[in-house]
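Shown next as structure tokens: one chain only, the form predicted on its own.
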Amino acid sequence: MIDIFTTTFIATFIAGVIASAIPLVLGSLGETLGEQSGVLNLGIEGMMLFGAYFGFVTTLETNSYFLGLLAGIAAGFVMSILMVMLNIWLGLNQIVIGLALTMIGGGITSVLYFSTYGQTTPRLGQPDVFPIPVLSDLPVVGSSIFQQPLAFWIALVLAFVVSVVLRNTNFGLRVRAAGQNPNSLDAAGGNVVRTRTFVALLGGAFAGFGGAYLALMSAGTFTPFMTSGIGYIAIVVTMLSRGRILWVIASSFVYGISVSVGTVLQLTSFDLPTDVIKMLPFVAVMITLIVFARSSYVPPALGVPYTRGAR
């Protein structure tokens, strides 16, 4: 058994609660985005596989942890482009078209995994670190928070930003609009489907971020199927916070926050099984999803495909 309540092992359970939470914080980022406009993706699992795994074979070969980000941001951006055209381009089915992404990102990332590194397990080396000058320096906080790579502090600017442009911006009214009613979209002169495919190839970069994320900050390496229901997480996490992004991240952290106590429970004396400890951050999810039910939102047009001039 470990002390617990050492700074030290204080500020590595911060710093865990962050590595957990930041990929789901881009990830629900992108379903924000999505599912205001109207979109449904069920395939940001099989997206965020995709960032992870492009993402850390491009770090591994480059050594280059910005060419790895970018290299998952673009994985998730072409995995959406496939969803645009069924789901949006042909009004197909978005909850069939939703899975099967998913299971053709999972499918995929293990064949290319296996057939090229085997059974070995490839591991990447540190990020660098950004350290914010004086907060860097606090104790406990300074070195969990305040040191993180530079990708986290990206991650905390795209959510301000969205936040921003989906509450105070034309741009954001288009794309609420799309999700509200797009009929009255069309009328005012906007371009539903246009308003849509920008959305979802967006949702896709983010999501493909978080997957990246992930692979290279959170974990250094990649394993198949690594994601684990973060992205059906993070539907949950978006139809919960209604298009607030301050609950989004709220909601991510409380996320962060039982993956890292069940890490802490394996290190301690408490006998639980394995499989339990890591139940532990569906179940919250599930608990929340309870408990806020009544209070959950999807915008009235969610899911349907939108044909101009059809009522």
The other form holds:
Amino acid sequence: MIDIFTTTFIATFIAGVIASAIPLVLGSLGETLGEQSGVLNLGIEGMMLFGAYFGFVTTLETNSYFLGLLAGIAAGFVMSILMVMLNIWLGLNQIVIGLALTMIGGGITSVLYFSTYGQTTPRLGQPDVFPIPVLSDLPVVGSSIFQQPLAFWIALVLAFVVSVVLRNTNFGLRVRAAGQNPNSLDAAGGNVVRTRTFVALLGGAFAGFGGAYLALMSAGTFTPFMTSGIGYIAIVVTMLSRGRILWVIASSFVYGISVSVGTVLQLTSFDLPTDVIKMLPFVAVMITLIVFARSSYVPPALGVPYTRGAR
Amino acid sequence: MNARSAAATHSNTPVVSMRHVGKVFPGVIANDDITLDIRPGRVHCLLGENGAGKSTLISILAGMQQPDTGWIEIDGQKVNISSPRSAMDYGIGVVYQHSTLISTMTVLENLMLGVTGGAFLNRESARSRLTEISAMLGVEIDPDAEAADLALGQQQQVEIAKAMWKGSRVLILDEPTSMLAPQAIADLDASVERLTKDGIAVIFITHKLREAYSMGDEVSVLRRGRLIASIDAETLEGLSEEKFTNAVLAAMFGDDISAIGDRNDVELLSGAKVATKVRTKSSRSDEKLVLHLADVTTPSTPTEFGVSNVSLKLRAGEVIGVAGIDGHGQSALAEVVAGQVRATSGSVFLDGDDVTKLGVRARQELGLRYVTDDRLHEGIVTDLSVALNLLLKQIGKLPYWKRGQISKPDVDAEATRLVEAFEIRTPSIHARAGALSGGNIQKLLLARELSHQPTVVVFNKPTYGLDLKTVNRVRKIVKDFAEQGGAVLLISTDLDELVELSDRVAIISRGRLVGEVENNSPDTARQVGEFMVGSAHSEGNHV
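Right, the form predicted on its own is done, so what does the form predicted together with the partner chain look like?
After this comes the whole thing, all chains and molecules, with the earlier chain placed first.
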């Protein structure tokens, strides 16, 4: 039995929460942008896996975490170009295309990983931390919260930026209008297709970033299907948050806590099968859904391709 | 004649000219060789039935559609209006028939939607622009109200402000009065007058003759996609209302006029006259109570109100009209009566029996019917035959189903009888129901719901979007049904229709019945309007 109330342990717990939550925050930010504009990105799981794999490979080859994150972002972005062409420009069914992208993402990255690294299963080292002066010297929170890699702070800043963009810019207003009532946006002289395209590409980049964060910062390696449903959880988080970024962050951290609690339970003397422990985050999501599903709200035009004049 | 003769002070050169404009959709010639001039400072009324091609013409001017033939000139220059944005750049502002406001956003956000330039929303400059436009229209608009909380008339003021936001020279109003209360129509009239004094050209689309006469400086009549008649300002000034009505009716309907109904019907339907109800019985309080809602509440959805604490008593032979802005609980009311939605509290009584817990089918057996407003999706099964659609609600019953199998001869015989009785135009009773026109689908629904001894029928927007001939027919069916002792709950957004058919009109707002007006004086429409406007004002802002 381990004493779970030592400062080291609590610090590790907090760091674990952050490591699980940030990829979800990033994915949900991208999904939120897309859904606010009426684009349902079910391919987010595939995009995150793409980001994770190409981020991992790049860092492994170049030893640069910065390049790795960039590569991850680019991979998500490239995949979302495919989605934009099929969904937004050609008006194909967003559910079908999204699921296809998820399968493609999982399939391609697994095949590539097994054929290249299947024997060696390489791991990355620890990323450099970006300690915040003074605060990083505090007990418990110092080592857990204020000694995170720079990417952590970038993710938080991005969350703030997305929130400001959605609420306070002309572009954000157009994004929301495209999701609420694309006809209104069109009639007001806005360009529905261009707005949705832009946002969907951004969403892909966010998903790629989230995937890369997961591989480089949280796990330190890539394993096939390592996202294990985070993409889908991001969709749930998005629907529950209704465009409110604080909610995105809060619910992502709830998820992070449920993952970390599982780890804690494994270390303590509770005799729980690991399968049950691994289920915890999903049980948490299900309970959240049962409690809050009534208040979940999706934009009316979500998933509906826009064609001018069609009624 | 109208007060807008002052229009003559403005230049007589057209600001917009349509030249030989044509547009064809699969199977329909929507516009055929239309040539029109729109002059500054004048109200140009476009009249025509549903399906005459008015909306297509407007969507071409608005840049939503491209003409197949012909062209448009602005200030004498041939232009290509390729998108709504370019229409706006040419100074054409449009207020569409269906609201384009985003209900979850505030008025200010809705108005800022068309603004480009600058990354951040400039709320202050938008506020001052709104103040300017409000002064121009002579109205007051609360910039921070959510669009969903505004009364219909107020929503329309926001739409006009939106259309004028970038300094339009031409304002197009597509059927702006069809759902407005009389007071709101008067406000609209005043705003239009102020705009034309400033030299704005207004295109006013309507199917109501009396509005065209009172508001229009010039009138054009469309029928089946063609421009049938144009009345210029000088001629219009010299015409009496009666002569105007005669001329326009002849143009609107041509030889079809006798097929629609008698002269009185035609004048009522075309809005030349205001409807009044001829009451056959003075009091119905001694009649049997057939439908009773006691304090009924249903859940709301994000897009539509449910009903809250609604109580209503409907007696045999009575027609209760329900007026209100679309989406304010009308569907919930219809569905909770029909049994499609369960009441979360309160009770529904049919003939004195509590049916709150009964489903749709059980209530049908007791004589309750619902004619839905969603004819195509909820009303019929588009891929089944007309015959099967007519007997859809008799599934499993003798004599149409025997030992679990369809008895074709009985089904066909009954279907043939109904098709004839309700004059449903179909190539055959075996044709796909989805292939029928809107009017015939509605007749099919009426045939199905009104056969097999109904006692209470809920009609939800029964004439919405139909041609006048069918409108007349449907209204007759409703009247006859009530005449024979049936009870009717008539939900409609057409105030004229409610006044023509109802004994009482109840007003629904935000899911509550906020008032009731006995339909026994020519003043009914105004009183109903007062409730509609009043309830929105008092309840609008604190939610």
